[in-house]
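Only one chain is shown below, in structure tokens, and it's the form predicted on its own.
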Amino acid sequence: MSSTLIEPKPGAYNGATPAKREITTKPRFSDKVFRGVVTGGGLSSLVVLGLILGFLLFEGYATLKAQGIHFLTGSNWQAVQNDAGVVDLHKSQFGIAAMLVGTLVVATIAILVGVPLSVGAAIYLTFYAPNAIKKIMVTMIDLMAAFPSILFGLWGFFILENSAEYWAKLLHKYLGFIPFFKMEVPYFSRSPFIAGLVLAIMIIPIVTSISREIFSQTPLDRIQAAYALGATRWAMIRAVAFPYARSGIVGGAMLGLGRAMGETVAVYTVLNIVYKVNFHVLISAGGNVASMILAKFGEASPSEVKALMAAGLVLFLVTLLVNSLATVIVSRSKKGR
């Protein structure tokens, strides 16, 4: 039997070692462009934030220097003019302690009322609601987030206030022994309690959207494993969904807190601004820093405007502190997940 020698085809593997490919991490031009755009966008926000901080510090430094610690501990707001008709920062009394306390009180009420409602709505939309109802409710919640704050303020003033006064009377009747709900004067309208309820409605879209997004990302294998072990739907939510979404819920609550602390028009519409430290949430007296700036800005002299800028600087720093604290809490919650 004769054998035929088969010649290898051109380009076929002939046993030779192929040339080494050059592996490089050098990005392509499109990658460089994308990286530059993203980096520029991120840095621009920091630049804008720094410019705002610098502007407030520049405008309010004279007031902070003249008033000292009294600016944070005092509750008087009285502009004294000299013989030339110019406000004397050294003789005037500018203090925002009452407004700072009011800011924290109103924001706390908003968080205590708004966050449980938001988390409950997020759980319903993620795990219980039929698709038809879910689409409608998600659209409504997203639409609420786009409403101007003045609409919430007018709604609170004309519609919510009557019902809220009744709820305030019930709180005073059954919980009046607690100092926060003690009433010396039976006048329940335009109180921090009502302002807190309005802000709670305002932050519900933010907290609900964030919580719903986090709940929807719960790993499906964990959910199925819980059902396979005989867990009910609520047991699965408690054992699987809540631990997974804890950091997101905290982050959403802190974002809502920042929104509540900086709200202006809605609080100004439903709350009597009184320059006195008030921890009684049902009394018709209070205020916050943002609404005080709104109330004073229109008729303020140039020197008093600088004092208002100093108040804005304090509010800016407090909000920045809250957001930083939220970042720390979210990071720790992720580590303990």
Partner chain sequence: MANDIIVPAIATPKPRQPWAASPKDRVETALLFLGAALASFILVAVTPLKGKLAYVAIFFLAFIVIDFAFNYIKRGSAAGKDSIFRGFVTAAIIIAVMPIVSILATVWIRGHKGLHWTLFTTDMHSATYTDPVAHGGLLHAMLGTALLVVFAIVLSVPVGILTAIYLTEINGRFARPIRFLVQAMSGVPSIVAGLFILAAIVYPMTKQYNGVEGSLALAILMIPTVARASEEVLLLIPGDLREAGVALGGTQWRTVAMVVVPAARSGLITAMILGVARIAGETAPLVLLTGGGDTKNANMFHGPMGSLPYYIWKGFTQGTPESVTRAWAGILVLLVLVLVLFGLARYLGNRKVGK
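Moving from the form predicted on its own to the form predicted in complex with its partner chain:
The text that comes after this line covers the one chain and nothing more.
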């Protein structure tokens, strides 16, 4: 190739001035196609999200219309059949309040337990850990993010359950005066408390990695300024790192919340799914929207499946909202300074 560039072909140049080439920034045809295809691919996330919204709304609309606001506030799930054996949408009751409360209870426990642990771990990894330990720990926590959720579920059911039941008994014994820890029948297994602990462990990787990323972006000059003023590490973290990372941690915690609210299989395995409003976290009854959908799907009649679709729509919207807020907060705190 290169030789042809150096030695022009004989006869190629006949001495006449070549025609002026037009200089343009107009994209060629191939680039137009390329840009079109890539933009189309890029818009796929919009299309998919839109389709999810559309189809779930389409399938769940009849239920939502028949139940109205009771779909969100009612806590009964009863399909009533009319004489023809078809589910009567107006007589049957589909309300997901019980499971919404359950979702909130379990996810709150997960956040209360998981976020302090993750933030502490992130601080240790960023400011305290020797390099060798840091590498190992970061790898392990990243690995944990790749564990399938059914693994957490089985581990929670067979291993954590034994210890967590004992912790629950202690909580009941010493903190039983707090309304949430009240219970009439001493049956502690498969409670929202234990499911919350499993979810707490499941959100540790994501919250830790986001907090760690934000802590490690703390401006070095400020850290060194604090040390130069004689601050201990704790004083530096309190005065410099925390204020810098606060909003990022909130965003990370919300991403964890989104994860915890949408979790299906782990909750289904660990929790005893009972369809009622239950704020008492130690009692062996609870559920969340996602695990309820899985539990009811097996023996659901076609119109009940439509009600489940509506429940899925609510779950989709709630997690989308939480995740979007979290994304906005995290991305702001990443570049704001």
